[in-house]
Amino acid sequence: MKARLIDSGNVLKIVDLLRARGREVIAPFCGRGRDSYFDTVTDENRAQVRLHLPNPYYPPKRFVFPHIERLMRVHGKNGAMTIEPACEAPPRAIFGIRSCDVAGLWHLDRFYLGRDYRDVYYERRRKNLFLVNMVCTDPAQDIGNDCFCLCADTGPAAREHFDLQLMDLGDGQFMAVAGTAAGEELFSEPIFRKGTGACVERRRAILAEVRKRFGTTTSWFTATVRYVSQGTILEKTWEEIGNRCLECGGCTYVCPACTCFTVSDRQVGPEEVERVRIWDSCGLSGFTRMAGGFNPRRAVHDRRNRRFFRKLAQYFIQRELAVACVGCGRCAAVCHGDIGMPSIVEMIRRAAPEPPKNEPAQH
């Protein structure tokens, strides 16, 4: 990977370059208090783009996998029917996407594009997306109490799956690393200059120090994967988890790696129907309800069971090459019942039956 230096005062010129190339640029902004959000950059709000801020709760995956997405329109008149596919896939760039969210998009890539059937709606948006990853280096702003990307091996600096990566080296300098040919092409612009070996050492030192600043760790991931995969988790543990769940679906809607959706047809005119895809949640009671009304997962703890089986079971890890959790901590931040991923991993590990101890043989 090629790297260059750029002055902090020129970083937002990358946004200008991407916009000049015809891309809609999505970037992070800061609202009131801790609130932060991704929004489209315009001439009016460009100066408000933030480089260091708490990671927005609403993940940027919606720019390739929209919350509500029209798939097609069906027109019928005088017995004739026409079907009009719908797919809006404008060239976009996400500027300032965190490393955990880069990993979340890669997980969606493996789910929607990595097997026998490819989702053409997702594929078109993904091909038109340029990612500018921002490394988390400011513990006071970038790193929250619920972040555990170290345990998920996704941060604080992404190692791949980005087009361009920016890292604040301090002293008014950023290091830019190209992850693709499209990212490297930007290095021809005069705002970038070559660095030195000292800059690379400075990067390594910063990352080593930042890794020490994460408060929440989930070091029992491996053990929990084993218990979930083997089906040895006690039923009372699942029931305890289910009793805490309010069935709001919040953990799913803020998760960068969740892929569930439902499809619905709705009439939008006297002779027109549209089919839409909408995010769904395995935690909601209607998710597994069948057409006749029977629900094999009526109990809430059965749905919690399914959610964490899907994220942690070895079968899915082998199929998608990673745990379906990127360590962003959003589920822990929004859950009113304290059953985000860090808490679940700890509860399962502590409640697991003790393995038989090897007793010395007596002769």
Second form
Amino acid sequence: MKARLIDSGNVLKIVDLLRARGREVIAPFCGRGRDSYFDTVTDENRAQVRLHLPNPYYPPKRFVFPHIERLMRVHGKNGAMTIEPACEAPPRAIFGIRSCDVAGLWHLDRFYLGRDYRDVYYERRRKNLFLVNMVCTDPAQDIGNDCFCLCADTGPAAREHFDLQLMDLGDGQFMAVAGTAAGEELFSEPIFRKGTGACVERRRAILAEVRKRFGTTTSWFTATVRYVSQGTILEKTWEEIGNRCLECGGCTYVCPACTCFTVSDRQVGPEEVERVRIWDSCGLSGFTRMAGGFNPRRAVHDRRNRRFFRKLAQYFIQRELAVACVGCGRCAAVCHGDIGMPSIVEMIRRAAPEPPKNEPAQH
Amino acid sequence: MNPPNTENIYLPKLAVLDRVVDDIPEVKTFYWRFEDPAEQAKFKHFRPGQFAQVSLFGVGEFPASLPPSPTEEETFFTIRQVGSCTSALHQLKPRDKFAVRGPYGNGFPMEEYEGRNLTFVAGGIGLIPLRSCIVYALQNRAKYGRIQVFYGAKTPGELMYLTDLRAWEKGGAMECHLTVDRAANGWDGHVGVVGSLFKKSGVDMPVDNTTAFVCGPPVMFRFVIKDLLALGFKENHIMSTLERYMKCGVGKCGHCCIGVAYICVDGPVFTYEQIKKLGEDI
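Since we've got the form predicted on its own here, give me the form predicted in complex with its partner chain too.
What follows is the entire complex, opening with the chain shown before.
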């Protein structure tokens, strides 16, 4: 991978370069308090793009998997009915996507483009997406109390799956690393200059230091993966977890690795129907309810069980090459019942699993 | 496994309804074909046990078993009116249009059963997904051993595909044993749950070298499985086809995933051995 240096004052020029290449550029902005959000960069708001800020709750996965996405339009009634597939995939770039969210997109890639069928809607958007990854180096701004990318092995600096990676070296310079040919192409621009051995050393030192600046949230998956995969977690533990679930679906909507959707038809004109897909959540009671009312997963704790089985079972880890959790900490931050991933992992780890059959009686 | 597909997997193709035949109360059979004959020819390569996604635009889409065998000329669905989409389908008249995509799912591995006896056990509309398999086996009669159908419904009026069953039985190609939960006017056949047919006098049920196919409501399924295991059937020789709420049919929407299996791509056909491992009620 090639690396270059760029002055802090020139970093936003990368946004300009991408815009000049015909891309819609999405970048993070600050709202009120610690609130932040991704938005399209325009001439007006370009100066407000922030390099260091809390990662937005609303994950950038919506730029490849929108929360509501039109799949097709159907015109006409019986006489002459035509089905017209929707095809919206503007060339885009996400500037300042965090390493956890890069891992989230990679998870979506494996899911939507893997196995027997490829999801063309996802594929088109993904192919047209350029990723400028920003390494989290500022403990006060970039790293939140709920971040645990260290445990998920996705951050603070992504190792791959970005086009360009930026890291603040703290001395008025950023280091840029190209992950793809498209990223490397930008290095021909005069704002980039050759790096030195000292910069590489500085990058290493900063990363080593940042790893120590994370909060207290941890999520040590191994034991939990084992218990989930072996099915040895007691029903009682799931019930305790279920009791704390408010069934709001928030954890799934903020999750960069969640993929479920529902499909709905809506009338958009007298003789025109639109079919859309909408983010869905396995936490909601209607998720498995069939026509006629039979619901195989009626209890709330069964649905919690389902979510964490899907994310942590060994079978899926082997198929998808990682736990379906990127350590962004969003679920921990938004959950009112405090049953985000780190809490669940801890509750399961601490709860006694089903006792081995041949254990001698305790006195 | 389905072949890799680069098409738009969510895009259904327009279909025309040819005729509608009443089966039992609330259940009708819809004969249809794709508007485009090329699509029809492509679709006809489905395997018994696969399913299709049926679209009623403005209402929605639902998964439906394919009751015809690929060896049959016509394509059709047999559908019970139960939710909004199936109700909309029931409103359609011949020449009306709707849309279909598929076939999806693994289907029954019919080659693996060659040389074996086939025992079909169905309850209620559970006969619909098994019909394809039965017809396929009868069309390839020489490849299979004895073929038996045990079929039960609540009342005589709710026994499906009766004309078909009678016709297939003629000439001794297969045996058909019927039962109802409650007898009504004129019913002189067996009364009782499906499992009670296995021990009825005059019924000789092979167990060795036999594959059983079970499909019906969950409660019937549980009891029949018990009976079959007691008779000596091996768990990997009991087949069933599962159903779940489904949106995409191609392993993406997540609704039908139980345990490690996506019913739409890993199923809907499973052995009882596999079903047991899924770890959830079916």
